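One chain comes next, on its own, written as structure tokens: the form predicted alone.
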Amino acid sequence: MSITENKVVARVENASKSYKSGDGEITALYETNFEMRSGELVLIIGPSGSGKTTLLSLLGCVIYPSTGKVVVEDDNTTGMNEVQLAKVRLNSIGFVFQNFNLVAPMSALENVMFPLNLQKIPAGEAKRRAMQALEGVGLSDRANFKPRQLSGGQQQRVAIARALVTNPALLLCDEPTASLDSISLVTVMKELKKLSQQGKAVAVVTHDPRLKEYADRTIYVENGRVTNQLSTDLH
């Protein structure tokens, strides 16, 4: 693996997350140290309520840590305001969700162009890059289709193209296969694996152990604690 592939893209350092609950406090994630590196697909496994989505949300700069810090591409995000965090999310992080989150009235192409519009990329360039992203996931022939005209697997691949169109270093996926049939699951996971092999840092939150075969590393989260971090034998 090259130096580029080994680069730390994001990390949490002694980061925890707690919430007020009445007179008490609930800890969603205890102090954790965790790194995401380019060129790897990391599986984050745990039951509902284990803290795995909290860990993903910290990495994605969606929530602030209660303690510790979150660093994305060498920028300490912990002291940033909401506008600064939004810029980090737009430029450095791609998100893929269980329910696709595509905008129904928009075509696949328009959905993929949306982040580029937020970046104020000129329309012609945005369209070119969006088409290139759709080609990357094998859906250039569906560019003008609305989400309702696409299968679940195709919608998820459009969502992946949208997440990638800004060329983020980090791709965060929250239960990306939970709404898919078994054939679409394999297609989407192969796509995510290919992206990691091309140098992206890819994190996949799941409770499905079938996805382990695609991971370079698997970590387990239970009761708010990262219990271990294991390399996956892919032989």
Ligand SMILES: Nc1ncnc2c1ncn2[C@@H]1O[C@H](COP(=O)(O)OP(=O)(O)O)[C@@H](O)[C@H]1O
Given for the second form:
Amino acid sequence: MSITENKVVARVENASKSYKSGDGEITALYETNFEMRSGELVLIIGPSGSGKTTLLSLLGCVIYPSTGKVVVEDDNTTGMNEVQLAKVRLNSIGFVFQNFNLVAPMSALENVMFPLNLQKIPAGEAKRRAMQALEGVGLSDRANFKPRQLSGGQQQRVAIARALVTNPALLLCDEPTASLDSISLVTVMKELKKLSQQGKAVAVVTHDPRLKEYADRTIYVENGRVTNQLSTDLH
Ligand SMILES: Nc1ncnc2c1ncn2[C@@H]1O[C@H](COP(=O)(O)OP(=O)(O)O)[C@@H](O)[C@H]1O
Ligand SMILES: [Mg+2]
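Alongside the form predicted alone that was just displayed, please also present the structure of the form predicted together with the named molecule.
First the chain shown before, then all remaining chains and molecules of the complex.
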């Protein structure tokens, strides 16, 4: 199936984000229209401070837009309260971060089970599904290891399994390879690519142009503005 036939999983419509700073206001992201479709891996590239995390946080319903709206699957999040937003995040979105954000005292398996516990899935089923997710990232033999007993690349694959275990339509990754060596980078990107090919919408924020080879589509963020082409490429 081509990308155009794939359904829109999340979109921001005329969404912007400003923060109060002293007397004035900082615009982290100017009015943006952007959508993610199932089956695509979209790379979001831009320098530090350009607004990449802000865009990802809007899509992820972690922050609320100053203007415009955010729609995830069939949920228009406008006017939703914290509890409702948390539910959208839990059911529709998986998050992967630069520093893995695994819970240190918990095993890989317990980390992956965690979102299912929040969904009140019975323990037996949660364990079975978490094992399956670990198997999917090639780490079933590390299920009982603590994060500190795993390499960076392995920790990130556990984090990917945790992001996926609830079967979300959308996977949002904020600089997922920034803390990894080049071999782990390839493993993690191949994992994310495979997930997009299985039908997930995968967004990957990076400042690393090497990741372009994995992308179906690349967008650029510069000074709070999203474009399809880097301005320096135009000259
Ligand atoms: N909570 C906040 N309060 C004030 N300013 C913020 C906040 N979050 C981000 N910003 C500002 O918005 C801009 C974009 O930030 P961010 O989206 O984190 O950029 P990036 O992820 O591309 O490095 C930066 O200038 C940053 O300082
Ligand atoms: Mg960032």
